[in-house]
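Presented below, as structure tokens, is a lone chain in the form predicted alone.
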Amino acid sequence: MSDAERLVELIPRLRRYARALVGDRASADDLVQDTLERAWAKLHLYSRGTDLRAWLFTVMHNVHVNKLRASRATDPLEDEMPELAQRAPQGDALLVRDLERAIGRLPSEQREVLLLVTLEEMSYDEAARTLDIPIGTVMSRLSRAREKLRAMMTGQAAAKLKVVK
């Protein structure tokens, strides 16, 4: 199978996992596109007998990463966990809704991790190679992304943590 046909197929999840990362299908077929492109022009920096996805998520999360830095200044209330409301009776919609609302909610260091574990099924080693980050990096995002989405989901304010110098 030639790198085009690779690069094909792996567009579905490519789509799928941008989508969550961004929110909006316009966004994501952006964010698609700039990776494929990137990915061609660079795909002689790719290691023949790796694992291609996980190359092409690396050239992902880089390409959103520097879209982030390019299209936004720091927010100090970024970081503040907004409140969602509580479970309405009309069923698992809503709670789909909330549940979406949430994670993207969540820092796109914590969201990022979230979603190559759990809906890219990727193994912590697989995720932190795709984002070059320690092991330990993608454990502890993890672990907050899915404190911050519990507390947001069940209408309790999350612990803030104190930081001590």
The other form holds:
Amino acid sequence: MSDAERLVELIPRLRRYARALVGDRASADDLVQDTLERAWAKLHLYSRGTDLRAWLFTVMHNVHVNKLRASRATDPLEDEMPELAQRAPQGDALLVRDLERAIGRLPSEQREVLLLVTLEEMSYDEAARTLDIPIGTVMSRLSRAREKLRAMMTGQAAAKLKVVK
Amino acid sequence: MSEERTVTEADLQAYADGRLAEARLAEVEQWLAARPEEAERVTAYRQLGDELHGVYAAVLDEPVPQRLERAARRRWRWRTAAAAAGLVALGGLIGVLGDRALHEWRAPAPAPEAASFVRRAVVAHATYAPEVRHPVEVGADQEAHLVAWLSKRLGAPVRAPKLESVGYNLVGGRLLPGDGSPTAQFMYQCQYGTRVTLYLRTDAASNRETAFRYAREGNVRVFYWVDRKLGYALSSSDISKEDLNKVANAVYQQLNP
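Previous: the form predicted alone; requested now: the form predicted together with the partner chain:
Once more the chain from above appears, this time first in line as the rest of the complex follows.
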């Protein structure tokens, strides 16, 4: 299989991760496109026979961090993603929106770890290598991300109950 | 029963992810059995993981946007196109020349007159490149007529460069209004549907040559230059600056054999 075909095959995975990472579809696809372009430019740095998917996620991480840095230069508050478009939520849609929002409120570096481990099902070691951080940092970010997410989701549930009363 | 080893936070995370080795799993489960609050916490983590999967699962089934598929295939296309034309060795040289041209120009912002030219090229590109049904006025099947017609209206001999060597085929062209005199646009497309447009005007004011200059407006990248009586602007919203530079070099060489 050619490099191009392998890249094409991985697009859905990259898109899913990007969507969870940056929130809206257009920005997520921009991130994927930039990642693919950068991957081609840096392909000589990829060692054959290793996991192309993990390498691509590293590329995406770098592109994402650069983008964040650039946006921070103009807007110091641009750490969290903007409020997602309001749709009329019903049933499961309510959960979807709440969870998306809660994920969007996590600090970017915690969000990345959480998504690589849960959504991408990377091992802790793979996640550490992908993000170029020690495995202990993976564990502590994962723990903090989960706890924040849980607090946000249960906090919301509590708030709703109060309204009902 | 074994003596109870300390259960760490990392153990609990691994437990939530279902990644504990069997022996350790039993120990952690035993530890959790005595601590309902902690048990509830890791159960919530597990549940959040499942929900996370559910929320984003649909993305995997969405049709892949064309622009991403093109981005994934890009370099491969260049490599094969270049190899087919025996241009691999030349590529480095062309790159160097292109870079030098860029360096030479790293000067003041474009003169207002050049800026207006680039602006028109960008607008023309953004207007017609995405067009599905009527991208051009006269198609490549009537190339001789197209070239003769545009030459007559622009008042200078115009040519449509052949860009097959870099993977692009002529789609056709059209006449457009300019600042005071007509301009023209040729459109090219590669096998994956990526388009570049070459915008031309007569530059009667001067009989000169300039190096390649680069500009970017929104998502449209442009290389532009003047070569004797004609001004050129090559635009694309889909390919990288480097790839566009290669096409610009091919255009230049075609027009100056």
